[in-house]
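Next up is one chain by itself, shown in structure tokens, the form predicted on its own.
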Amino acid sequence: MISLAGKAALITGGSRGIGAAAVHMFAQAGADVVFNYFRSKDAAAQVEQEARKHGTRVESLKADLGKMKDAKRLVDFTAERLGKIDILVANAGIWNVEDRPIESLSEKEWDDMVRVNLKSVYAVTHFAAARMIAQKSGKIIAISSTAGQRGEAFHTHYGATKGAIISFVKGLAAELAPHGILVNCVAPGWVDTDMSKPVLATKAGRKSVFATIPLGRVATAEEVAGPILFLASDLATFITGEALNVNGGSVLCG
């Protein structure tokens, strides 16, 4: 039932994890896709190659979205290659596996987290929204986290950025609704990706994590990409300002 045929999508952080799963799923649904990567050109090339098997246009660009000039360059590149931007998925982000108590959390660690997780969402949205306003349509989906809903001890800088994304989405949804633009976010819990591998790779880590999830396991990247695809589709044309929880029941909030 879901088709994105004829749609142009920009997905940030598309070389691995949730972003890579979203690139594949969007291409499978018929969308042309541009995604950015920051470190691994080889991983990005592999995602491109696999996603192109679905017959749509898929391209990648190296960009540091914590820099406004790179965010603009990515948005301009997408519009140039695809002709327009119908969908923005602001997914790029980081998480530190090591605990960071507030008294030892450095200014650099705080600033880096805010730059990558929050400023990047603002930056790419800033430039993409201008194009969507001009075309009087668009969908923006940002990726938050359960940490943004309940906080996360010893990772307060991460939780703060993800909570800010939810507030950003709610304000932006009301702001952009008159222009025909829908703005939502997806809030995953634990997901089996490279980011969480250091914890999930140990028996003790898995036991600790699984104990917090009623479904008794973590999500696959595809199980998060699916709800993202739903929000980008014509099945979600009257949903805006929403935080869609994908957490196996670990955080039960409306």
Given for the second form:
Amino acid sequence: MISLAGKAALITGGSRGIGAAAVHMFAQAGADVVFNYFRSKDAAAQVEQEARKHGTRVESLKADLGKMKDAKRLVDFTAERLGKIDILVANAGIWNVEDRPIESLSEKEWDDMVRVNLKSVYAVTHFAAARMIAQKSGKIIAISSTAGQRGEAFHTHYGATKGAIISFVKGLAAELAPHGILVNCVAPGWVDTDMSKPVLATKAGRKSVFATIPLGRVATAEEVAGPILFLASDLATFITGEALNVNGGSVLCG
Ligand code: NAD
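Could I see the form predicted together with ligand NAD next, after the form predicted on its own?
Now the full complex is given, and it begins with the chain already shown.
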């Protein structure tokens, strides 16, 4: 039932994990897609090649989205290649596997986290929203986290950026509603990707994580990409300012 035929989507951090799953699903649903990668050109080329099998246009660009000039370059590239931007998925992000107690959390670590996880969302949204306002339509979907809803001890900088994304989305939803632009976020719990691999690769890590999730397991990247696709689709035309929980029941908040 879900079709994105004729839609142009920009997905950040599409070279792996949740972003790559979203690139595949969006292409399968008929969308043309541009995504950025940060380091691995090979991984991006592989995602491109696979997603193109669905017959739509799929292209990637290297960009560090914590930099305004790269965010602008990516948005301009998308508009130039696809002719417009109907959907922005602000997914790119980082997380530290090591515990970072507040007394040793450095200014650089704090700044890097805020730059990559929060400023990047502002930066791509800033440039993409201007185009959506001009075309009087659009969908913006950012990726938050359960860490943004309940905090994350020893990863307070990560939790702070993800919490800020939720309030950013709520404010922006009201601000952009008159322009026909819907703004939401998805808040995943644990997802089986390269980001969480260092924890989930060990038996002890898996056991302690699974114990916190009523469904008794973590999500696949596709199980997060599906709800992103739903929000991007015409099945979700009256939802805005929402944080959609995709967490197996681990954080039960409305
Ligand atoms: P991942 O590490 O597999 O992928 C992250 C992506 O972000 C990569 O494509 C990478 O190239 C890109 N990226 C990193 N730094 C960048 C930068 N400076 N500029 C541009 N792109 C950059 O992670 P994932 O698990 O797929 O996570 C995707 C999103 O979901 C993140 O925002 C993450 O915080 C969030 N999330 C993940 C989990 C989880 O358990 N994996 C849980 C909750 C939320």
